[in-house]
Amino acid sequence: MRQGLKPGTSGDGTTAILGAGALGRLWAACLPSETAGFVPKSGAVPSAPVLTYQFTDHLGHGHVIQRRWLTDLSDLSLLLVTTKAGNTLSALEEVVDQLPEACPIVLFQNGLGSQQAVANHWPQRPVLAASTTEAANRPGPDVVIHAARGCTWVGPLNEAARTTVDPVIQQLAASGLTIQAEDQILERLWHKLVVNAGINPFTALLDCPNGDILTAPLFLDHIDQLCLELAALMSAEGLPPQTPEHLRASIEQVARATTANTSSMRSDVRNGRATEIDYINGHVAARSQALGLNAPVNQMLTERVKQLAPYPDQKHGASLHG
């Protein structure tokens, strides 16, 4: 794992991370220790000045990670938001007034909907979105595993963010992870939504790793109609046209490439946490209805996954750092 750059070199600046789940802890572990820290929940006083956890990097090497709790946000140069999609707006509302107005906010949420809500809520602040294929999981409260290397694409969600893309990428590059600029970030987010919509709910409902869905009747009976619904909605949203066959091939390719992985949705269900189904298949169903389209498979999957989570609307504080 790269330890990062020294202060005063490229990538210098304080990066705060809002949301101390697997992805947030991955970024904290990879960014330079002297420039990265976590934002505590509003009103909470951390029991220790640092957050300590065990981190296994992608090579299998173990590290003890200690990162500061940042109680003064007035000099931040970057905020990474790695909360669950349903918690993002309320989590930001608690801290945004403490940030410098020019501080870029980078959103790492799955699915779609939460990013647009933030950009619309604070149009004068530089809001960016990130789409990442870095794989991290958290098998225990104080254990994070970097399961696989990937790439992170970052792009602007509003006009205020357009001039901040290069500085943000420069600062994130201190992590040693692969970062790329993406001007059409919404297209990138849609691509990831397609894959998540075609994998995550099936793994949650079947309680299986990604690769096992490919031979499961539930998947085989519904994947073609799901891809028809996705293709129709993407066209209606003005995105470059995609055939249902191409979307299915993309979903199956990722499922095969991550065959032993546990999706975040399956993990959430197993751990009794609220899932992000409303921002994945639920977003597809809601937007389809708004545009006069039908999405019965996405609606069915949304309803069935919600039945697995007894408290889908739990307060954000319960899982903000979970």
Ligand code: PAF
Contents of the next structure:
Amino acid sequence: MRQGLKPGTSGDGTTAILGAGALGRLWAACLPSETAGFVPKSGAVPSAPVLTYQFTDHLGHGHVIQRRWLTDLSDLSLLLVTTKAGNTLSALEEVVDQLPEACPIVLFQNGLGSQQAVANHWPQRPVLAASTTEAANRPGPDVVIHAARGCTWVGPLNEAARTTVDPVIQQLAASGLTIQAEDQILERLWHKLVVNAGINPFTALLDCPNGDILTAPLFLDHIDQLCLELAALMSAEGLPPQTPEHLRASIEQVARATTANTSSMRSDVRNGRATEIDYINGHVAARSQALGLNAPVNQMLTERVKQLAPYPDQKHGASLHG
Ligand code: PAF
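Swap state to the form predicted in complex with pantoate from the form predicted alone:
Below is the entire complex, every chain and molecule, led by the chain shown above.
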């Protein structure tokens, strides 16, 4: 563990977190305090040198966490990006020039589309994606709860990232969270996207916890067609073939396992935040169209969820650290 870092500076072995929502704060709380800090929003001068919040670990023990705001990123050895999907490219654009060229960038976004946008934008930088089943929520601005332990898979999104997977995993292992290398990270992201596409829009439209969708006519009337559309797109994208029945079973299994949970999309709608629908069902609809496939249910769900969120101005930036 490094000692004697000046406040606000990074250093070899430092992990910076861009996006101080529930997931970013979970990683910051679990990584050693000397080696983890937050990236302030561009142009914003933090009112204190550290970000302070209450953290309840997975055993229910409470901690007060203090992590530095890192104003100098020139020696950074790892950047975790935990912004909402819609904010990711613009948030990175604001800070990327301050990072060393070789600093791996690990993207934690839900859905698909934002990761590819980053990897295409900076092909020479090591860009990785992470898919996690760690459950964290933020019931208040400065309160984070690690609701359940899970696993985080990390894999390269471009050629430049291939050799960085092991060092990234080593650095993240200091958190004590479970981390595994994943060569087929796109498959994992797809698996999560399927579950999100089959749960999130229904919970948002019905304003109900995850388990309640299973008996709702809106879900029962559309889930088979939704799974047909997902299976067709997955094959067209070159992923291992999946039957629509198998996809429906995985969606229903997660909805049952998280029966009382409020999905992230329902929570976004309830709190007047932009949702990630464009990167979930919207991504499926757009990619299907680009590949000459039809995805009317994904399209319909995307449009209906967008009608629920009357705050289009918030899509870019407002919830970067929220
Ligand atoms: O997006 C979410 O909230 C979660 O990924 C899921 C799977 C819907 C469970 O709550």
